[in-house]
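One chain is shown next in structure tokens, namely the form predicted alone.
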Amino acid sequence: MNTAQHGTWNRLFLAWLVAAVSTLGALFFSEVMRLPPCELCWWQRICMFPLMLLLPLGLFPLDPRVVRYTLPLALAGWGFALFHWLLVLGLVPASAQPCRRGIPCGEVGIQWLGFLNLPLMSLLAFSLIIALLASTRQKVSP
């Protein structure tokens, strides 16, 4: 393996870690700490999970194309956690909500260090994502 095929390899690994770490606290959030998600936190859980199992194709054997089809995902829950994030911040009116019967989907059911709050974790984590998703990319493309 040459340099530029290790750093495309290191960079879907931090990747799929970064999923498999979120994906892993969501589980633990839901099933250990009995929070149960909003409407909004099932759409990014149905970006992030995929994720996990996607991105490890394109390390065992190196297959960059692997950003095709996760990039997308990557981008919807991206989209998702903005919104839910913003609804939370008190920045889209409460008739924007999808979440009417259930869990509130602009009450933050963990907040750490006076902002860091499940929603804004979930903002980051497909930030960096996409980030190292797209760096793969643009070193593949011609």
Second form
Amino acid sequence: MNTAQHGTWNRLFLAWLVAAVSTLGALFFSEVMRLPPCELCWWQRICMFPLMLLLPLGLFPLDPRVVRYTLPLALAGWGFALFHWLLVLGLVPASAQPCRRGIPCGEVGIQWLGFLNLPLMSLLAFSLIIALLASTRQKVSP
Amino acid sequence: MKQKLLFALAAIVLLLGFFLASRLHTDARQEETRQHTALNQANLLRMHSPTLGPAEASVVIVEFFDPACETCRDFYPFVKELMAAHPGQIRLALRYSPFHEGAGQVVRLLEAARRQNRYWETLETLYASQQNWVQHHSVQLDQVWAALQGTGLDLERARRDMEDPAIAAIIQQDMADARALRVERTPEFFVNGQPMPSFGRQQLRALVQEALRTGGN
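Same protein, different condition: the form predicted alone was shown, now please give the form predicted in complex with its partner chain.
Below: every chain and molecule of the assembly, starting with the one above.
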């Protein structure tokens, strides 16, 4: 494995770490703390959970093409997270809410340091994953 | 090789961290629930509650339930089995937490049936026909009446009795007690004042056996 490949591997590995921490964190909130996920949370989960399983397939053996299959998921998840965050901030009108079944998406369940809520953490996680995945594309081609 | 090791190590650390955090969180919550229940024992039993089994039984199971709840229906025979396995030693007290839409009316109907001394028969009939009258988590009241047709219950009288404010008061008291005890899901069991550590048949059985061993003290 040459230096460029090492760089790619490290980035994919880091992206997987972010996805794994996010997935386990989401599962902790819903399964251990029993906070029911709202509908928008589910859309983000649909994008995040597969990354935890797909990215390792690109690590062993190293296959940079895994970016092709994971980047669209990360981008979609980023979009849902952004919408969710804007909703929580009140920048998206309540009528735009796609929520049902009594779990309001606009409700802030958990907030740390006064601003770090779950949609923002999700947005940051997707952003990091996108940055890491996108940066491998430039490294691959000589 | 180094990369595989790194990946395996990261995966193990993450999973261990997850399980450790879960364990700590669950333990803390169980302890919190135990203490909270201990402080609110007065909310557990009320004179108005329907009971099954002898008054001098050493083990008292308090069940908060919703007649429209599937899991309550599934647990009912299990609780009866526990009682049959230890005849004369277990008493069951039923409390209402009608969380399903429209379930309050079914509880009123149960209380009306109680005035005709047909409480347990009616409850069993309703459980047996539950699939017919609960649709998408909401009660179809006309189907409830249909299920009770020809069971020996005086339906006209039940219809009148249901509207009695005394019955509404019982439900209100039970709902208030459920809130005080933080009953958020049904069924919720308390055995001799102890909450279940986590939900499940085995946990309930263990709690009952523990109570039988200590003789209700």
